[in-house]
Amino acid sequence: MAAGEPPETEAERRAALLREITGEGGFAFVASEEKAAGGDSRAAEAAREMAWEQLHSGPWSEVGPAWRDAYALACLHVARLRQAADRPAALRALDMGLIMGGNLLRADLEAALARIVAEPGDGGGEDDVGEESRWWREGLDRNRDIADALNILPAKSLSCKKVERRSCISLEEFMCGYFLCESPVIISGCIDHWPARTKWKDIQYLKKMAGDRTVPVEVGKNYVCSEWKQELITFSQFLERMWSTGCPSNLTYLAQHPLFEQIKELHEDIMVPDYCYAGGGELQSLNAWFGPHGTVTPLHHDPHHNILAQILGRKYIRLYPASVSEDLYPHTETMLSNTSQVDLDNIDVKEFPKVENLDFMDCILEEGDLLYIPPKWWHYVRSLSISFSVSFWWRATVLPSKGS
């Protein structure tokens, strides 16, 4: 290996991030390492306790990239040696070093995935799957009903501009007529030939797929409220939750995560938009937005251009351009900075007088619709059925004019 080239392999990878950790003080860490290299299972089992404290030392953006490489290298012997008697613990420890972990030893906790998940599993319970297909088909069916919609809706949904819906239009008319002057717009038509358009009305696949994945999941009714909170659960689990949880403070989420980058066989059953290359774009984030009905997302706004891709159920959105972010009150703390303080479910009119007359625009988003939100559009989001949508963040070298 020449000198400043990257290690190629784990051994390689393995020894560099050592004496990296070494020069940081991480003596015990690497005690520990090179035991569970050794086969020891307490001492991988040690290693992984101590870079997860390292992990939550502080605020994250503060925590050293090598403390999550080792993270993840300690993930990979607790995997290892618990594969042949504990087959999701194993899966879990290589999920959280994937979700956890840094980028050194992604390659290498992928091919350890890889290999358990060709294994076979011990199958699910058969009893349950006909009672879940049911429970799964009504949750895709919920309000479908205008009437029904409107009960839960903010006021004065859908009675202002409705969000302007186009049929498969080709790139250049997305570039001329939405693109350039920043409007959005629903294109619908386009991608009923994934494969997840049809795949994932299984639940018994998506069981198949990630059953026994562990996943980050946000509980409670929104990000803004002081009982949200976020847990790691197994894909199953999750699904499970989506049908015994009517309390909204218990409401689970599996909000903007990149899911298709943790479970590779998922991410087949989708392609990017051809209209994400507008601009001369470049892909910033793919990310999951999957959960039970009433979940929702605050008003908020976002930097990137946005099409959210509606594979299953039913939401309702509503936007606002950013030429009235004043009047829609964003909080003063710099994390919530692109999030209104207006809830929109229920508006405080005397504190936030502004937001009761302003013109917004808004729809219901159907399966298999995409829907494009500019950067920097303000918009709140509601899920109507069980909701399985796609975001697909992109950034522009070409830049837009300032339209409407």
Ligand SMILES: O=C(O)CCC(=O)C(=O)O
Given for the second form:
Amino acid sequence: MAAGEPPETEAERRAALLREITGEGGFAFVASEEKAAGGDSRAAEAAREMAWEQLHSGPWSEVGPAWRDAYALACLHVARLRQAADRPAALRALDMGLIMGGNLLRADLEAALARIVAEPGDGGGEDDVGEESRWWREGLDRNRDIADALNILPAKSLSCKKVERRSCISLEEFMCGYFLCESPVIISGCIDHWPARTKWKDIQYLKKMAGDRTVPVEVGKNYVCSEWKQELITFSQFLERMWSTGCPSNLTYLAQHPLFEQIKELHEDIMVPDYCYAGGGELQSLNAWFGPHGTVTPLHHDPHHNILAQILGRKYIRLYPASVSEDLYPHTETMLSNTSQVDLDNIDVKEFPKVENLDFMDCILEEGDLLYIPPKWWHYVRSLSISFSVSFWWRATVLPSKGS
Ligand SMILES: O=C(O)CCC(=O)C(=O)O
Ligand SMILES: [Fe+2]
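For comparison with the form predicted on its own, provide the form predicted in complex with the named molecule.
The complete assembly is shown below, putting the previous chain first.
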């Protein structure tokens, strides 16, 4: 390849990518890459570690994109060298490449994953299938009794204004009645045909589809607590933790993760609701929220229109309009400025006196419901049972006529 010409072969493409990494570190990386091509898996691991260190050398937003691509490349290499002898390690390397790596080699990672996934795996262990399935069914059914549910909800829950509930309305009705005036609504009865509604009820199916795959989870009471952390574990390990831990400080939540970009087999079980095309919509992100009962997403707002689809289990959701933002005491640091300082489960009325008397809307989102959350509306979410929701965030090109 002549200088200045675009790379053509895979080797050239990689060499060009690695040249983007300037300085000594870059050359060392190239050297270990060459050894890896000769079959030295230790060199591939070393290259992966080197890139990993770079990903953790400062704030995520300041990590050079070439290092993220280099990390993905090293993951591809590790997986290629491991795939014959150690399928779980190869899968983990590729998932890590997808989760933490850059976009340049995404297609290569996906193709390698598709090849390995096509071969049979063990789905993650020899658990007692009968007992596990019973735990799963009971977990999904928890807190059906409204009196039980009220015991664990913040004060005044379900005593104020309930979110309006409509049955499978047309797109036009949604536009005129809710989207254009930015008003929340629950729409029931329109996702019953999604394969996820039946297939995901079977824990063995989920384990088969995703058991060996690595996913990021959040551990701790919620993301504003100091003991909160993130971990990367397999989907099966996540299910085992759900099964074995009841303690809130150890709650593990697979939250706000683009799981369906990573595990295509699960993507086939859901559909984008037509409502997400309201306003000339452009889908921004599709995220999974999967966890045991008792997970809490603290009061916060997001910039996009949101349809939150409740696929398994049930959740309590409280909503405050954007117009009362100042009375909800947003955090002052930029990173958390979309999150309220108020803990709705234990309101400190001395510090946050304005919250107590604010009107809100709330609801219990039942299995099979969709909830429309308009942009900037504050929401607090608590799972009442094992729960799997999917959020569809979109940006509209037609602007709603604020509050009309
Ligand atoms: O379900 C949850 O825990 C939070 C969902 C959420 O915040 C969202 O969809 O924007
Ligand atoms: Fe949110």
